[in-house]
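The chain below stands alone and is given as structure tokens, in the form predicted on its own.
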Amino acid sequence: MRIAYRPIVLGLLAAGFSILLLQRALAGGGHYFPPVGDPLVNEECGSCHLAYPPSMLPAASWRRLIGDLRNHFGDDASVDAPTAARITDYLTANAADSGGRRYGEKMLRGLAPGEAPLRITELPRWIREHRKVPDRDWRHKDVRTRANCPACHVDAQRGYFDE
């Protein structure tokens, strides 16, 4: 009796490939960063721009950003001290080098230890991922700034930054 190995091998390959795809989907893919889960942080930060996932920056960056809200990229985004403390605690606890390490370590690659950039767009990974975007796309009326992630990443609010 001859056993037909080809269908068995093809079935095993298909099952293995499906498992790999499922794992990637469950993990959110390589461009997934858990969105802000704290309602206060989401409200305060998200009222003017995307409430950026905390795992996109190291804790030192978040401390610098929240420490100077009077001059938040040219705007006064000041909040009272208890609110600032809660925002800082949440962002630093979930930063790329803290609780958000599983997702954020990839953003820190190429960043010198202790470096604390103020902009996600200054990170080597961000620059690498966006190097082929033409300048005219950044100037488009619906984009206008490199910090406007939702203009190109429609699921950015949910943490997905795939194209």
Contents of the next structure:
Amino acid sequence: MRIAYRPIVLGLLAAGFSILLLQRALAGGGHYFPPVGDPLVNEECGSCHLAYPPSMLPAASWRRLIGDLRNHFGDDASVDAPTAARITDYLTANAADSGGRRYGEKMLRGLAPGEAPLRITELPRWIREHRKVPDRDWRHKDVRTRANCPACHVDAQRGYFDE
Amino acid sequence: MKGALHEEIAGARTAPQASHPLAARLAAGLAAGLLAWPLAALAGPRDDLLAGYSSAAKKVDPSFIGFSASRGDSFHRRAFAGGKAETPACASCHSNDPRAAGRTPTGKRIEPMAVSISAARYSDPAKVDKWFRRNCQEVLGRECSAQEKGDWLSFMFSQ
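Having seen the form predicted on its own, the form predicted together with the partner chain:
The complete assembly is shown below, putting the previous chain first.
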């Protein structure tokens, strides 16, 4: 029996291409960072501000942050030791240079190896992406701080940071 | 002999009659307990919180007689100088009206603090403790006293 290879190969190629396109679309054109999926991390990190996606910073940054929650950008955000350990585990496991590499690797471009900034807004990549945002937009009463991603990125809560 | 038998029969006759009210009382008690159980489970942690702050307040001030929701209301709105400049009062983030949503300095919505709107609040004592510790430091620049905590909670429970 003769097997018709051509339609099969063409079909597989088309399917593969569709999957690639779909993944790209689902990934929000490269501006997708999976939101925090752990309820404890969401509760502790998401009460005052957006629970920033772990894939936006390298693991060393998360370790530094959780290591000094008593002085969290001027606020006391301290938690008990077991909670801190669980949060650190989750954030470092999904960081831009570990489990979240697929989404966060691009955020680390321009960052010297071993550098561990405490703010996402200090990343060269973040600065470049926001270079066109005028000062008056940052001072707008509904924005007020660069930590307030969802003011402009309306789907940030779901992980989408498109314009 | 005859008399004893008569007594026995009489006893056998009266015994079930006597057990009826007891069984009914037991059943009623059980039913009431079952009905009250979910209510007690909900009210419990809040009452325990107030009881804890009440005994702490009595220790500090033996003349303490109880918490006041209206004192809690004015505490909620009062501007303090000891804390951070951008958050002088509880109401800075939580809004003056406890039934309304608030907003953190980073722009995140805070669900209303009033129990009538946010029924799930104040059921976890550790969480209450954590936020008093953080927020009193930010607003007053010190720990809140047991009386301040109890007054403020009484205000939120009344709303």
